[in-house]
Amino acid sequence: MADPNAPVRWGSRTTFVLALSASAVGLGNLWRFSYLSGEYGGGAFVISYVLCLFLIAAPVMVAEVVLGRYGGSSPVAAIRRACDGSLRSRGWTLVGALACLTSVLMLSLYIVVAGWGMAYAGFMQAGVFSAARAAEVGEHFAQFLAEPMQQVYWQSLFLLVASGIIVLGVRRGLGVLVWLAVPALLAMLAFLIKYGFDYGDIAATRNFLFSTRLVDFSGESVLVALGHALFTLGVGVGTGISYGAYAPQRIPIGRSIFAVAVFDSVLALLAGLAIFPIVFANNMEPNAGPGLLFISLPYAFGNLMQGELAGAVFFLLVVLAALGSAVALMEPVVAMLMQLARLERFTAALIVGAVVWLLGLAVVMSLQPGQGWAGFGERNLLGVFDMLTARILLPLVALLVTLLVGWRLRPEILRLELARESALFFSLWRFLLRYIAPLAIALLMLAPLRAGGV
């Protein structure tokens, strides 16, 4: 008979690799990954992102997924199976649910800067930043952030597109959303990299991305590539356990995680070419995170020839790059309750949904002036969860991940899941998530403390 309790599967090992590949292209691929290579040595930046990647992060995400093909679709629940399996303490049950603890808190923050997204795309549509001096538009955003109404209006409306493609379901909702994202995407980036290539500066774009500057690479620099590397492959929020259960049968896991770190890294770059020949164009300083994308872009394109279109463009590209994040963060937290509280789908995304949009509340009323936290430094919760999830949750459930899998279960579960895999990928394989990855990301959590931050 068949198990009431098996996850739904998809019907291609395609489909999941541009599901992990959809969760993967978040916010930060659109802007993090070509300013810190800029800023961290350009080349030399490049080839340690990709050992981290390879090296550290694809084998922890394999460890996830081999998780979620043994024991269900929960990050709890298939921890607990594993565990039983090797006859371990449940006690690593923890592990789940500071995975889901961490996309909580980070897709609280996807919603507030994807609501910008929205917001910002309508703006370029409309022309309000056409012709527009870089004050007039950095104090549009001031203005913009001081509206809460309107951020938390944009929010909801994205975190009910969200939440809505969620209770559709394994197939019907997170299986047709990436055969549509993806290209979509890819489609998108294709038409700025062209605009870029047409109005923007490609030399010195092509100075900044991909020379090699020895003096700015250090072993910061490599740290820092570490953290990158972790955090755009989705390690440690539990996707990786979620999707490998809804994985066909027999999939090789090995070389389909890493054609999802392969497409990770491709797509980086080419949103490199897409964003920084705009910013160059206008004689602007590259900078990251919101200041890129909401102060230095909006002046760029509202001072190019149909650049109303290209930032409308770029700001429906950013908002769906959230929209592959956003559900592969909810997946297992919605998961989770579906097995734990035996809920309903729909139930166990509403739930979700709520403690989600009043964190993401939270944090836009943090944003007001006067607002910052003391105790952080005067940071807005924006700041606080960024820093909690990027430099404390995710290592730390990345690194509890690799102890359980590469130390604590019995070989044979592993060599079982990763069977269409040789016995050398294999042996590779737990090697360096039993000896590399934990020192890795171990000094990647004790950079801070030497240096005196959190």
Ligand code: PFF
The other form holds:
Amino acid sequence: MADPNAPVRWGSRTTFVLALSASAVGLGNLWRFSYLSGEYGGGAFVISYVLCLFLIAAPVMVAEVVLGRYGGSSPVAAIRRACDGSLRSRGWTLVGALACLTSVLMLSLYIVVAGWGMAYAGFMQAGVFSAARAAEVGEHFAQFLAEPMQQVYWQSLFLLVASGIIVLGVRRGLGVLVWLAVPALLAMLAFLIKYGFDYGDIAATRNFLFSTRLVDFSGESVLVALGHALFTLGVGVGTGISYGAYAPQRIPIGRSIFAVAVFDSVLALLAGLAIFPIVFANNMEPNAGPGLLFISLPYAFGNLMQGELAGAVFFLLVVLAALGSAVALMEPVVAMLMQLARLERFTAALIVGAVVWLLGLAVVMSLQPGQGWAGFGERNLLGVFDMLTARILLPLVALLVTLLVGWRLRPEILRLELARESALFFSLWRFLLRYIAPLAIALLMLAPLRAGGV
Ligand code: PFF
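Okay, that is the form predicted alone; can I get the form predicted together with the named molecule now?
Expanding to the full complex; the earlier chain stays at the top.
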């Protein structure tokens, strides 16, 4: 019989890698990466993104996984245990609490946007945008945002599904989800890329995404690349700690994170190849964020052959990508509540779900006309939460993790957790974590960039 006190574990190392990959692939891959690449220098931006991903974001993620492997799935308890083991102040546990706060805020954005995605999958399939003019599609989105009930319905449905998966637990819920979601994501992307090649403008896409334009490339490009690298890998929200805690004993953590980072980047590039041929086919200006997803693309699909089907598939892709990220954001907070308040998984998920639902409601309400809604990133809560999480909290937690793991924990503990990696890897990782990552992240936080995550 299974031991009820046995630690919870992913079924295999592959499940661990898939789970982190499903967390990493989210809205950022779909509506930001390729746009940033196009705007900030094409090939030169992609190269600086890859460098930031592997030299800065990935080492931070490895540090989070090490914390989870050593101290357990609750970010607060994991950090407390790690500090006790190295005779350091327990004040560091605040970092765990901050990570959970970041998760909750990000999740409340995710459920709103994923809810829109669900609604738009239905609109596309019903042919609402067939042969529509661009202005009509924009008008439709503005009207949709002005109807809170519909948005609340869809966000509730999405949150219910995500919470249900969390309640089912690590093996039966999250583990099963990722094995279904990742292949489905790939299949949908393959379908959309084929569609883009058939009906889209490939030459314009190639030019936009990949041709290197050094005039657009600057110091700011590198910082934007770094911000995106941290966001897309999903550091700073406790996922690495929780998912790492469920990893099988003695996995090669470094190589696993490397695999996740490669997968995440390949998916971001593929998403660019799926999206921009469609956008350019209608001679639209490239853009990012909600405007790209809910105005440009519905218009573009609506004016292409079989656009109803392709558009519906696209929005299902959005919802599925958001689901993998949403459960990853929720799990650390649920794990923390279970551990701190000694709650059952069900009760903890219910409480987190209720808080996130209320925050999501506040976001939706802030988008109502007359609430200062004058465009995204202005005064509505979507812009405020996005700025707060992607620009402030997420880098702050990542910075504190580099200081804690790089400077405060005993290296022997870390070496033990990374026993499957070579001595050279360990030294390099520790060097990046102690010197390069904190400096770069501090620079990012001080720079007056406008771009958030959403
Ligand atoms: N990586 C996600 C994206 O690119 O959209 C965002 C994210 C999801 C961050 C889940 C953290 C996380 F736990």
